[in-house]
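Starting off, we have a lone chain in the form predicted alone, written out as structure tokens.
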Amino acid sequence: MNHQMILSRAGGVLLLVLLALPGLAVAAAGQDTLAQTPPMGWNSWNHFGDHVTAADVRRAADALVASGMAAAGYRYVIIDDGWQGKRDANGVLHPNASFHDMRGLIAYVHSKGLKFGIYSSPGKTTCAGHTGSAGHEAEDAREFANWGVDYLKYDLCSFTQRLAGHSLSEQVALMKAAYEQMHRALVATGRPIVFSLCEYGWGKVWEWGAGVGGNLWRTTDDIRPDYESMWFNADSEQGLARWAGPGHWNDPDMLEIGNRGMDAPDMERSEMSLWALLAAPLIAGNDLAKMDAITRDVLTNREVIAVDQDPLGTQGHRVAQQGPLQLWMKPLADGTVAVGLFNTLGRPLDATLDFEALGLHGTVAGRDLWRRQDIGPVTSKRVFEVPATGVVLLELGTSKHR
């Protein structure tokens, strides 16, 4: 993919010229063959941060296997923020002391039939002030790809930087540019590498995320540890489920389930059902090694993550509210249909589906996918009782599992 950037000043005004040659739409044609339903895995941050090390990588790739969850899907181990050491005279980026066998690590990883993602930016350094790729684009690409990873995390930090000053329109240009100018340089290697933009949703970036090679994007701030925050991200994707399908996804950040603050069962199995009903990637990051079963239960239920991988791609949406209930759907490929209802009070309340809101009329065979059992026949008048900030999600039409 090649293309020609142009920059030039008029008046003080910043001017962003991008001209394609030819070879853009093949390469953005190959990077579509990548991520065709939402990528599964584990990052380090929301549990070891820039601390992380390659001990802490290689239990996690361990725990994937021990705990099934590689078996249910979960596939990339993704070293996050942390891993960094310097430059050589060559320009070469070398991992930090704590990673000197970053080869002999990746390769462990593959040994477990998973696949290993790592973390850089666009500017100079990193969130967390660690070697970023800004002009070494290029040779970091080649060395991720001699490595063998499979998965960039590309995260915007330092470079809002060169943002400062310019106009909406000019800062997304900029962004484009930057991040094009990383997915060019990874498709140069002939290595697919899953490319994760995280720029947090700045510049309605569902909107062009495709076009400069994303796979998926980061559509908010980080997520926290906490159930407010957990609402905000997914209430953040409403209206956004025509940007997302098979090979580009948007992306409310990595789940909290197991991290303290996010390790209440029901808000865990809450996290859980939104992600799924959202497509989103589904990217652990709980310390694996420590899981307790109800984390991993929830982590591993297969009928519930088949609703995040389900091939239609069709990303899901609220479509009604009463208070503090909410219903949630998201049509499947078999002709059924994914149903959340959600209760955001810290009591038990009884609810109703909203047939006229679903698309549903008269009666329609219903399983509890939490429960993993079919309920029989349900109706417009069918009571759920729906835990305190918890969840009851349902599949609703002639189901596979019958």
Contents of the next structure:
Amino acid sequence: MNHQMILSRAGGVLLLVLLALPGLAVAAAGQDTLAQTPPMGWNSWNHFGDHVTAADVRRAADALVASGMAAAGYRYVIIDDGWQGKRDANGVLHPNASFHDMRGLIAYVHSKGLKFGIYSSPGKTTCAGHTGSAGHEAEDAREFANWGVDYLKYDLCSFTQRLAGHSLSEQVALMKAAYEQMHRALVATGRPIVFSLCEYGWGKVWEWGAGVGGNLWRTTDDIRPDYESMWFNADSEQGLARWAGPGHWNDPDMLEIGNRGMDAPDMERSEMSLWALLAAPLIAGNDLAKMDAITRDVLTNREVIAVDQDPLGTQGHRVAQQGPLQLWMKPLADGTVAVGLFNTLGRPLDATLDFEALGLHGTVAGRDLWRRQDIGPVTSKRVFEVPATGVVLLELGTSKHR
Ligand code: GLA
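Same protein, different form: I have the form predicted alone, so give me the form predicted in complex with ligand GLA.
The next block holds the full complex; its first chain is the one shown before.
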């Protein structure tokens, strides 16, 4: 028997299995269609922290629509830690007083055409000390599904105590089992629920996150609203591109755009550009009801969002660095490339972009996505002024691609 025959026979067997189990194939396909592009939305934590109220979440949903963010693709309204009350004698977890009408709140969010996300932990307690899902995974998953939850962020928190004294490989096995358990519980509800893994990048989660049902997984510890933290989280994604793609994404954490410390327009544009180049989830973390026009403009720039949401789903990376200048690239589905020129210095710098070195031969044309201006056609080189702690974000193609 030659190899070709072995292959075609194997193919025949696979086809038969799929035909024989159509229900299974459909269920698997249903799960697979979640998060085909990086999830977009808003999460309460970065601005409201543990003191979030149901009224804050309603206002965020209102603002998501009123600001144009919903129309630009932000769909998930996610309450992070701080919604939980106590678990009763029957094991049912109740929301705290502010979130007493969780069904009503979720129905309200849904009525605006948005999706709803919630937060829990495989530990007994969450990071802010509230009740976690340990020992109650199936009940909690069912309750979330009954409420109408569409997205779960599952945060390791006190589960770390269970890891103490174990070898690294045992720790990874324990974390995998915990995430897999909740994933199975979510699938069993029959409701499509995006599964967001939050365990700070431990044990190289990118290597096993998709295997335990994760649609996205944090790659670092928590982001802070400052420029250095933004760079630390973006840098931590170098070398991880092969683990990202439709349905499963590396997550450098929620955006700090518009929060005090990350509210300078050029820093805001830098974070939005980096996250777009990284094909990162775009989960805003600011007070949407109070953001200024520039922050709104940064968060809703459709051409930048299109880079993030590109159907190819390839995570970009840094291709060159010269002192404070960094060059990042991301290939796009239509054959063009997104190019980010970043300047980490506190004053503007001129940067010469050598198109040939980027692999763009011949006549190059494109667009400056923040200035919203067409570029070119040009050949070989062009100088760009890059703002202080800012970015020039381009989409470029040769004549063949435009
Ligand atoms: C951890 C997570 C944060 C946030 C808090 C809530 O620190 O990494 O994103 O969810 O817990 O307590």
